[in-house]
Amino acid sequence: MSVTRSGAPPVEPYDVAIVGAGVVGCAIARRLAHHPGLRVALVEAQDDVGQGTSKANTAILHTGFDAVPGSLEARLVREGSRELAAYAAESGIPVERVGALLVAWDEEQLAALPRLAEKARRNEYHDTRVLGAADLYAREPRLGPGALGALHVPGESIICSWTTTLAYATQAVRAGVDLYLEAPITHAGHADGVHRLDTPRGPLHARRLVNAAGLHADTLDRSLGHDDFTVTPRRGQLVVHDTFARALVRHILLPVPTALGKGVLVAPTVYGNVLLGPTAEDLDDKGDTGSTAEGLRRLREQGRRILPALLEEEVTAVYAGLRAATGHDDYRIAAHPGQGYVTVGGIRSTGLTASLAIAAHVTGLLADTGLDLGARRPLEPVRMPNLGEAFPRPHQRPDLVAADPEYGTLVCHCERVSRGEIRDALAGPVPPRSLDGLRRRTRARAGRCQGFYCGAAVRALFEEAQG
């Protein structure tokens, strides 16, 4: 078991090399872990995983009822939904089905609801509805005035993304696979069947190569001789809304989805606060990740219209993350067997709900280079902190507290974490390198007063840990 941020990796091949640490590249490192044969490393240019365009992921469960019928994603999102709900329920990540209505707000949306429905049947999913307004209003009655009607999407669930990236990593790490932080690819090239990954850490080889980069996946593809895609990073920006406004709201509300995307969307969180957001903005610069007054003053608007009353309730935070936008309707997965090769490229917001079945996909293209997976074992169960609102959190547990009480002893009031949950942070397979990852994993400092109160106290419990 190992996690580095320094330090040279070995002069012996790994058996696979996994660039790229967010959700579906943790996925894969998990999936290979299953195969004790194989020596795997992950490799990631942040200091922390899911750091990159998982981080912009709008935390929602798909069911794919939207999705290109016959494509690739259609397939592993609809595989990968039923895969990660029942994996989330084994390993404590927090889900809930809240269902999705997709508002028409004029006659040319409304007509588009049947076609949706049965591109959902098409994607072999039938249970959307489409809802007349009275019908609509009633499921939501904050709803902004003028909506003709909805399609109503009931297996639509939120999801925290973050447990789910790190719930992968935890798994791989403790099977064996050694993950390289801070890490980035400065160059890349094959020779002799072998990889050479050149990192400032020192040169990493590997016997296979899989290209789970996000934004940098075309500049990495392209190093190796491939020009299937280029990457546009799109901007989206976000608007977290405290949890006094959850009451307003009650399943996701989408618009009717264009060719930039899904839209900007209001949808409750599993952590009891309201998202608004994101924006689709297409930028030159793959590491502007700032937010903008004028994108901000969008999403005013946008939520104005969906949900008026939300414009009352308190900002908690706002951010801004970017996706890998191709241009492509599919994702752009490919092999390319003579190199030991394969390329897992476009994954957009979808692939958090289709990252397992990525990932059982990526491993099959694999063993179809040649890779021996040899043989596979079960990994040992995870079960991971509950930072759900819907389910107990430790100081609510009498059972827990006595046992500990340290878990009884609150450090961040506004989200109620306590210096149990922050302890076992900080001592985790996989631990935060950052006062934003402790945060990222307890909720600590993300409340209504964003440390202000418990910041210092935070802060200590974290150096301290740092030795």
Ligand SMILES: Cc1cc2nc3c(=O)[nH]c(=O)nc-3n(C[C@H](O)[C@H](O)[C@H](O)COP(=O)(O)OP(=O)(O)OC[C@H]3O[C@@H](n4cnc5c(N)ncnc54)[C@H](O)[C@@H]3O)c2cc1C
Contents of the next structure:
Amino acid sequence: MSVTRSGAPPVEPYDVAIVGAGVVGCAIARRLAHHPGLRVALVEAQDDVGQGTSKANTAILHTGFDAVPGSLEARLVREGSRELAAYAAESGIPVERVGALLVAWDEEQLAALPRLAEKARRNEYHDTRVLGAADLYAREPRLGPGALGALHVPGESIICSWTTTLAYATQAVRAGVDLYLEAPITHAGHADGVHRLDTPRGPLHARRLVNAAGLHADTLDRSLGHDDFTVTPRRGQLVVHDTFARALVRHILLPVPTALGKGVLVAPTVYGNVLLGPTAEDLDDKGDTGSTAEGLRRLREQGRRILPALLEEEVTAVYAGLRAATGHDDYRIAAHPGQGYVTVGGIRSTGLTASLAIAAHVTGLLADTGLDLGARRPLEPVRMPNLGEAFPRPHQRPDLVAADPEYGTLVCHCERVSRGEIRDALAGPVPPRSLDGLRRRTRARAGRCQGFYCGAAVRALFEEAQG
Ligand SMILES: Cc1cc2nc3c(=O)[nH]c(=O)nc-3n(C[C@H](O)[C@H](O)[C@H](O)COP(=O)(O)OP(=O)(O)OC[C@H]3O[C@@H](n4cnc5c(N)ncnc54)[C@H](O)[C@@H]3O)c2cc1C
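What would the structure be for the form predicted in complex with the ligand, given that what you showed me was the form predicted alone?
Full complex below, order starting with the chain above.
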């Protein structure tokens, strides 16, 4: 078991190398870690897990009610959703089953609701209900005027995407997976049954390769001689409103979907904020996660209609994530048995939800390539620190504070993060490599002052831990 960011990999080939430590790659690593006979490497270009699309999404645990019926994505979202809900309950990942309302703003959208309910049934989701305007406003009194009705999807939930990726990585590393950080694959080749992955840290060899490189999965796929899909980054900009806005909204408020995607939503977060977004902009640059004045203006315009009072609330932050869109209506997951290679491409806007089911599916495909998985054992359970507002935070737990006063000593006052939580995160099995990594593990500096008041104290603790 190791987490390294320098030094050459061993010469002996791994049984499996997974490229990309996003939520998908980490879920696959965790799944393979159930098999103690396998030597597994998880190889990541950046300095932390979950630094790509997995850190910047809307963090909804979907039911899959609106997936394309019969698609692989529909099945994996449906299965993944159930699995992740159960895993979250076991491992302390905050989830709130707030439910969603697809709001119809005109007659055409109203007429579409029964069709969406029927689509949900074809996706094996049977709990939707069409609501009239009176029911809708009783549920969401602050909704803007003019809504005609809604489809209620009670199973839609909000989740902490940061904790999810970290929980998978933690379990994988504890069970023996070697995590290589700051190891971008610059070239991949396959000869004599072994993959050679060149990184600035030296070559890494593996008999099987899983490509979970997200936005860059097409590049790696091409370097192995395939031309199955091209990733076009589809940017989603989002606005995070202060926790004072939380009382304005009870459900995830969705528009009736169009061909371009799920559209702009208003949704609470497990940290007590309210999100407005995302946009859907096809770009050329896979690194362009910037927010734009035009994008934010359009979001505010749409937000004004959905929840007018939200516009009066303070904005805490803006961010953008890039979906790995491919022009195909489904994931691009494919096994190439002759090469001992599995591509996990086109995991666009549901990868967080589907991650555990994708991992099971990919493990099956690896076995189909002839990989002998060997015996399977249960993993040591993981208990993640709670970042969610619906559950007691450490400073609210007298038992914890009495046993260790550091949990009662707040460092970040906006988000009420204690010294004890920061200390634990810095000493964790997959420790943060930056202040942003520490924020994703604790919420420190994520609040309304964005680190203006606590920044120096948080940095001092971070630097002390780096030695
Ligand atoms: C705006 C937005 C909203 C979304 N909302 C939701 C939602 O509500 N619910 C949901 O379920 N999903 C949602 N998604 C989708 C979800 O976030 C993604 O499907 C998921 O994060 C994809 O994970 P991944 O591991 O495939 O990709 P990533 O997280 O991008 O991970 C890929 C990793 O591969 C690494 N990598 C790339 N190339 C190389 C290389 N050559 N060498 C080494 N490493 C490499 C990258 O650094 C990166 O860390 C949303 C996405 C966006 C953008």
